[in-house]
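Okay, so here's just one chain, in structure tokens, the form predicted on its own.
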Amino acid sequence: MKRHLISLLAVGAVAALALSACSSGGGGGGTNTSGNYKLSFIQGVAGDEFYISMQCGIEAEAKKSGATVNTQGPAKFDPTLQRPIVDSVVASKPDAILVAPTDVSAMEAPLKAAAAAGIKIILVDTTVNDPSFAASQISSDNKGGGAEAFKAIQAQKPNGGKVLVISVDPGISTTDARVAGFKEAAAADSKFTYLGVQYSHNDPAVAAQLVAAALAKDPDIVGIFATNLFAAEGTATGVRQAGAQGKLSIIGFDAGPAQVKQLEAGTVQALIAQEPATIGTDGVQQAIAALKGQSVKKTIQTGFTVITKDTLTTTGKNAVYKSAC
């Protein structure tokens, strides 16, 4: 009788423990059924207004849903700096991770492992070679944006000429798509000569050096497409150092405060602005849908806005990125 009573007590204890585990609000592995989800946002690089604007969208949408958000990012757009952050975040067992991978190859394995551990992965902005493990991926129409950048040069330099692209590094899905879009559009117009792409490693100083050297070799360049914020910043500096202001058109991708100042000053002639806040909002919505077992959109593509000096205070006003939420 005593042994039977002990057995009953042991079974009851195990059942109670199991019930407690099932009702726990702890994060990770899809075990959170409370709805107070724990989300992590891993930026491509900290301090970039594009990712700050995305963070604003993420935090606002998370607040509506009762979720919490932890945001971290590497000091540079570099997989060797981002991977330790990913590993640390995974160890904290969030319910979902919204992440902008800094390399299509290097970041695939750690993110795939996180998904295998039960964490919902939402790819925002950038992607990896095989994103099948991700619940959803949200990004701009980057190839279309690259083509639009060429159209902007085309409109400003109708007689044609030499054009150059300054990008970040090869192997980044978004900027590679922008380069491809620009290259294809340029190839379709025989009046233009495409000089190829040079890589600044996300360093404005390097971009400035590349542009100055390119203009020394080909002073008749009529247009330069800079594929991200730092490339545009450095390109404008290089053009100014070469004394080529007013002689060529610079089209920048992204619309941070520094680039807007360049647009106002006439150093940059147009900006292709993404919708980072919308990417963040969509990312949270898809993460929570996945956590709740609801229907999820595997891919979402957001648009962009072409901003010129003339449209900066009208149609382009709300497209400018934020420095803080």
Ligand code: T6T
The other form holds:
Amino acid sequence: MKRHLISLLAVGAVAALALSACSSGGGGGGTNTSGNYKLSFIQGVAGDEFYISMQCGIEAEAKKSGATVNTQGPAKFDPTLQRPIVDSVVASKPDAILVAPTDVSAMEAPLKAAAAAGIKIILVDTTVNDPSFAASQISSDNKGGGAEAFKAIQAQKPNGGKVLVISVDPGISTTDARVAGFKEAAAADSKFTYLGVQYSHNDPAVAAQLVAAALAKDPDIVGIFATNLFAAEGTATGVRQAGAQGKLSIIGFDAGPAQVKQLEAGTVQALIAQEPATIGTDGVQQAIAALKGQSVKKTIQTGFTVITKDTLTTTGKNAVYKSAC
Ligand code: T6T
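Next up, the form predicted in complex with alpha-D-tagatopyranose, please; the one we just looked at was the form predicted on its own.
Below, the chain from earlier opens the complete complex, with every other chain and molecule after it.
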């Protein structure tokens, strides 16, 4: 298990992309023996720096073997928008699809059908309830990351108090696991009271409203864990709007440029940066191994780095996500 935990308290449009080589691949069904594989990457949502950074890793790795990559993502993190993209990608018969399913239930059947049609499916970041059809799955230690977020609050607020989680939507494997890890860790410390989780639908404005309302009800909240990039962005805004900046700890999952600014400004106290480019690199390697009939790792867990203001220019520097490759 690769895990880079740096426990420091101060702690990371869609592009349709075709790389140079043209695939001669026939796609789906293992008909492509040329090695110039045709890969598709379906993001959880377009324009999210986490998936952009993953795309960068995917493209760089694909280029090494002359594979081509087509990247698409829905405008929202929503299975009703992602499903038609999966259907159209499947119709284009790629050799393999790297995909971050937006829901553990809704995305299972279309991806299973794609695998049954002979397309190698690699689950990157998120997963589904029964991922047995997938050649490989690569993701962060999301539960461990949630527990780490609680540790960061614990270190900043040693006297304990009320803690809240702002997540995305139920049914997303990654953020649900982060919530579970945080909740479990919080339950083990009797000084803390877990107020539960509220869902922002991946909309920073909704997250900000939820946080402002929660602070109006419980002004003594000592810590908020925001489980992804957009939840963190909105949480920081909500705390600022409620005039509570500096009174409580905000720990955000992910490290996009906006989160880094909030860390620098002192609105957010720690970020848990994943390794999206590595997830992408590993995903391409596993896809190509599967296509070549070589041995494939069924699951790969990638690491994360806890970044604080103090470590932003040192250990956290390379962990920040990219807005473009
Ligand atoms: O946190 C990442 C990703 O891991 C999660 O599945 C969805 O949200 C992000 O893309 C960040 O916005």
